[in-house]
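Taking the form predicted alone, here's one chain by itself in structure tokens.
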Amino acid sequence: MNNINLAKQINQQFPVELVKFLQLAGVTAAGLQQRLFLVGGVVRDLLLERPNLDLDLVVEGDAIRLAEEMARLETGKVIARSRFNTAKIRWERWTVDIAAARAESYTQPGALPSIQSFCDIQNDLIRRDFSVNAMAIYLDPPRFGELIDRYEGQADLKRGLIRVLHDKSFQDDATRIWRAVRYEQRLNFKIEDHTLELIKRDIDYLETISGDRLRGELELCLEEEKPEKSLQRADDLGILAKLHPDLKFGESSARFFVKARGRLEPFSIPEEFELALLVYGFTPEHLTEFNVLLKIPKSVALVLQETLQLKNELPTLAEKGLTDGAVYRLLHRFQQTAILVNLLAASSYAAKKRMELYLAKLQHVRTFLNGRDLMSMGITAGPRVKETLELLLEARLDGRAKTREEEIEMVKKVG
């Protein structure tokens, strides 16, 4: 506990609408005989003067009742989870999470926590991952903005350290190992020495975490502004190898990620693109193992598979004398993400130029005739129509059918 007050920072760093919401929420909670707090990463980022509008509130009392009252006042919507006494408020363009202060316990390593009891803010903060995320701010009117820092989070911010709150932290929840790396690299901090020793001691506890939770941590890593920093650190610490023993991420991989980001900016890079970059060195067998372990969704797994399949086709794509029609025939069966990854990774200049040609021009070319035209000319509906359209498209790409009339003549010959 200390006398630092962050009301000024709240007013300066948050939009007016959110400041008013926090003030109103504090008053409303007080009217319900409850105490309300702003907690977690947003408090950390207020102190660091980093933008963060992901607001998490903790109330000593009934979170759902408070959320419903705030939603009424703000004309918003509440999504409640009565089992956990948590709620999400949505109004206009904003979303805020409210949870009841609680103590948690872990029945076994890797298990999701169970609520042991509802409690006060002091006991709620001890269940959190790192000291820099275990701070809170009073929102009730008499103490609005007052900082609660029982576990020296502010001191660790000043020292640039990521430190766990107790020695069994990674055994209880090994996903915190991934989070330690993400926070360290995002904030340009250093994992505190004892915490680093605990990571090395407890790294095998990652094997207790379910595949979908591991995938979630990897996805969060890939969403970072510079994911290559966290991935390289994770590789150095042996964390990546817990996803697959052949998953590597050295300096060349980091340069690859930077190159990819430079080529695709200012466009948003899809999640599966970076994941495909990460597994580009895999064999098909390793990819299957990886997809099964992390329970990769089928649509994403297909992109990853196609990326490696196209990688094996690159020598063919680089052959001399390949016509535009042949380039189209080879590439049109692959999704664009698979092509983009190979465009960045390919060492062959000829293969690169043909993928660029396909993306810029060939994939947009259309035949003069359509399926309805073909059926009116006697082509039976079904696979035969598709096959004929593909023949016409290749002929147009190769310059053998430049007009509608020439396409009609070709259909008469093959029909």
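Residue numbers count along the first chain shown, from 1. Please read all numbers here as calculations on a predicted model, not as lab measurements. For the two forms, the rigid core is made up of the largest set of C-alpha atoms that agree within 1.5 Å on superposition. Compared with the form predicted together with ligand CTP:
The two forms, fitted on the rigid core, differ between these two forms by 2 Å or more at the CA of residue 79. Once both forms are fitted on their core, a CA shift of 2 Å or more is seen for residue 402 between these two forms. Once the rigid core is overlaid between these two forms, residue 53 does not reach a Cα shift of 2 Å, moving by less than that.
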Given for the second form:
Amino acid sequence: MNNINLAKQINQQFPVELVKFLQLAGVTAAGLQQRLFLVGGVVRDLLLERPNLDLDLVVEGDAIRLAEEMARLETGKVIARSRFNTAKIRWERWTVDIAAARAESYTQPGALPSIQSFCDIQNDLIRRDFSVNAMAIYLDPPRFGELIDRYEGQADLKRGLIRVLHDKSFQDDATRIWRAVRYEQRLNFKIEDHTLELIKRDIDYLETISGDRLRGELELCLEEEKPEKSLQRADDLGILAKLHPDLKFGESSARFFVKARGRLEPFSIPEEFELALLVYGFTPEHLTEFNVLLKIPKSVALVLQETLQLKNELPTLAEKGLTDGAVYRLLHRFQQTAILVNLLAASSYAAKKRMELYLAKLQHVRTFLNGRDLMSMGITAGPRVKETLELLLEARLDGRAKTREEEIEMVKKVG
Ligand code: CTP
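Given the form predicted alone above, I would also like to look at the protein as it appears in the form predicted together with ligand CTP.
So here's everything in the complex, that chain up top.
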């Protein structure tokens, strides 16, 4: 299986400028007596003919020197360098990562890896997560395009399997459990039997991962084209429960995701909207625990809280005889996302109709008088103005004040 050459696929699947970049990078590395490789997900996707322009390069040598040399030769720009011998280079409208080939070690489960030593490509590939991600392509001439596949990556792509390279992989880095699920569902593959056994054996290692990293994995999952597939699988395997023991993702949750996508197409669903759908079954207490554990940013946490608060108000919103003014009063304190999520997930037809009415009409209605008018009529600046304006708006919505004059009369009465 080895020694296949993918130069033709590179030419066919990448834009001309990137092909030129890869060739030039290979020649430049060779000039510095370094071997250079394309690695990881982009190689997997090249073989699968899936679009992916996230180029990861690995050099057996000095990544920063290579990036600087590239930038000097052409119009590229080195935009980041790290003390771990990695660089980011901007090339036309692309960003390419270059890293030095490295062996890593994990000092303790859950910790980020520390670099043990710089090494050759073979040792760099063996530290990777799955066979399908552990392939590399030579970029330096004369071997440009030649595939390195030591761990049956191509065979697993053909068999449709996600397989770890060694039995301690998930103990080293339990975020790989989430990665396995994402790849499996994205590519319509299967997690290989033994790998699945290891996930079950090592699932508790997810408890060693920090909230930030877990949130990162969840965010990546939500960025998938069909996140509901990965979320369902994660629930089935007990992985979701490691984010919060009461987090569930059943068929109805999956249906909401599909429905939301259908309504928003061609746009993607905002992440906070997806998170709100995910936590819709939570109690407020569970939500607080979830927000703390995953370090959910404050603004997003607020949307999630408001979503559940509004869910709690839905029976009131569905009551008979509610005036437009009352609907407005109930809904205007909620953010749009909280309302939209409830509109999608609520079961009450009456409550849904009122949310639609609010979004389409009520929220856009304005009073004839404004704050300045009220102050010129003697209302003192401050919260009184806001309260009076709200009173006028409700009166307008309920048909109790239909003209500017009627509003003036109302102000006189309350003033
Ligand atoms: N990798 C790994 N273990 C991890 C994360 C990453 O071994 N926990 C390796 C894999 O070889 C992976 C590469 O680093 O292919 C790049 O990681 P990343 O950019 O996260 O993944 P991609 O494979 O590019 O996948 P995606 O298509 O999801 O971006």
